[in-house]
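This document opens with one chain alone, in structure tokens, the form predicted alone.
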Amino acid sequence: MKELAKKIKHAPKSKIRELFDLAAGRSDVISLGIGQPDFLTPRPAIEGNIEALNKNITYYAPTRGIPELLEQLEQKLKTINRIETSWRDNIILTNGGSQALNLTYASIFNPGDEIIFSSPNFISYFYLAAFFDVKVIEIERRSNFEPDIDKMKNSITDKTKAILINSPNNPTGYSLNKKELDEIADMVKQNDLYLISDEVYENYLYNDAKHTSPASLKDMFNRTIVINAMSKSYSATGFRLGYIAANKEIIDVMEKYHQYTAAGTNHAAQYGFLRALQMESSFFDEILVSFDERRLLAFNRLSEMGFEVVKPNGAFYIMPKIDKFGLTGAEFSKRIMKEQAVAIVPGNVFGSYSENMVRMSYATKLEKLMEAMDRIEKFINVI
């Protein structure tokens, strides 16, 4: 048999899914690995996609969205965001976040073009690049975890295409301030390039912070391509919606592709995510305060325990550092998933920088979080 596509075969299985897949049928693991919110899918949305199925609505969605969906996240933009958009021109809905990603790679990279970001950063980033034949330049973060944004700036070549942000982020909680989202975009709109904005953890921000989407700062718009889901916001990850706001060329070239790979969204689910966006928004305020108890019940535990730990502002995950214990982080994760049935992600599939680190979900039920800080615990007292 004929090789078959090299940048495939040999790009590595998703740690992320393996640990999913691991903890699957075990009823004595604890999972603190993969990113998914542990509250219901909000009614409205449930019962939305249940009466468009039963009014049959089976068949292929528009490409873009169905109209009444995009109408709503053109408002939803507006007044949440502050980004102007036409539902007509500026947006397009996706299969998730991740195809958001990949309709992004597709449409604005050429082979042999550089994207920058900070690293540890979200696993994705790494390989959609491989398989568009981008070159990633990773800009190490500070202790804190804060953009070096000085070393991005001597990093643009006149290859460098796009900077690409995550806030709040994944994997290290870190969320930009504006004074950090105001010198990224300058440097930005200096140097002639795009910003991909991935803001699927917007409404995960602790001690009153408020996110900014870069596109609603001043010339940024058409530079901007931002990336959000229903996911996270929604606890909807089965779904699989998310979409992109961007100007219309972008966009315009992303239906192309999109048209011709998975040829539009779920048509039902549509309409459940049309539901939940119109929800007041209050439905959420009870659950970031569960999220925050989590957030300071994992942070004051590692740091009990001697785990060299940031405490996040954004997301739901934290990661430690593990070097007093004499492991890295792949075999850390390794030895705590046999010994203690806790899973936890190794930080070295977060890019060059975090080998020394593993990253921990705290999007899990609060004794089910606690139970885990005991096991780890009794862990590192054994190592």
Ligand SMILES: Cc1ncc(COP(=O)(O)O)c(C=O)c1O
Second form
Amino acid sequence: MKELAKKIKHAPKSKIRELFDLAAGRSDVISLGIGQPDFLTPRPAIEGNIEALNKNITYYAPTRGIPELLEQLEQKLKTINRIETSWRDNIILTNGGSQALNLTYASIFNPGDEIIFSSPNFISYFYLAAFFDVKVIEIERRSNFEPDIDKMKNSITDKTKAILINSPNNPTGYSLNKKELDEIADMVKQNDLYLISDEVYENYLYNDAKHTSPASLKDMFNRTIVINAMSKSYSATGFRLGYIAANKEIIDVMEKYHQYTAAGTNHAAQYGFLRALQMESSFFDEILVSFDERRLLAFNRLSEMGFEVVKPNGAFYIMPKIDKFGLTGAEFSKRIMKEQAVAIVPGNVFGSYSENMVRMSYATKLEKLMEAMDRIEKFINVI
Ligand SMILES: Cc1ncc(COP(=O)(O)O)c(C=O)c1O
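Having displayed the form predicted alone, please output the structure of the form predicted in complex with the named molecule.
And the full complex, kicking off with our chain again.
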């Protein structure tokens, strides 16, 4: 048989999915591997979806999404993110944040272009680059996970097309402050680049951390591709709905690609997303308090056990270093799964600078998280 597509064939299978596979069917496993909040999808989202199905809304939706939802997103972008858009020109609905990223790479890059982002970072950024023949320039984060903006600046070449940021960040939990965002925005403008801003964790911020959308900064909307999704904010990863906000020219190119590759998103589910967006944002207050409690529990327990760990201020991940235990992240993850039935993602999944780290998600019930921490303590006491 002739060879299948090299770029896809040689991409490793998702290590996170492999971890789920290892855990499948084992009731003793506590998963700190999953990037999915554990609260129930709010009822209005579910009811909106069911009502639409009951009205037989089961046929193709407009490629960019239903007007009611796009208008609601225009409002959300204006009031929450302080981004002025026109729903007719600047917003497209996608199949989750994942397809928003795919559409972005497909529409921005030509083969040979370069993208710069901090590392460790979310895995898809690396493989999408490989699929679209884009060269990744990975810039190692500083030890507290902040971006090394000077190094980013020095890595810009005439092939650099875009900088990508993800704040709050998966896997480090780092959230960019306003000063860092201003510096990144200046770098983007001075070098005539695009800024891809993945904001899927915008609601998960602790202490005084605040989310600023870089597209709201002066002269930045035209250069910024805002990526967001229903998945994390509404605990609705299975709805597979997300969206992009960008300038008209970019959205027009995206629409073409979307038309021929996905032909739109789930029609009835869009009414669920609409109802979710119409909820008072206070529905999230209690959830955030609970996530903060888990964040502090994970940080305090790991610190007490002697892990070198940065206190995260966003998302729901924590990423300790584990080299003092004499294991790589991959070995740590494999052994703790086998010996203590805890699923933890090895750091090397997230780039070249995190082989000595592991990523834990604390989006799990407090009692389970406590039990997982007890098991981690047992594990490190015997290695
Ligand atoms: C940073 C980041 N961006 C995008 C996504 C993809 O989101 P979705 O599940 O909506 O496709 C994820 C999922 O984990 C993520 O962590």
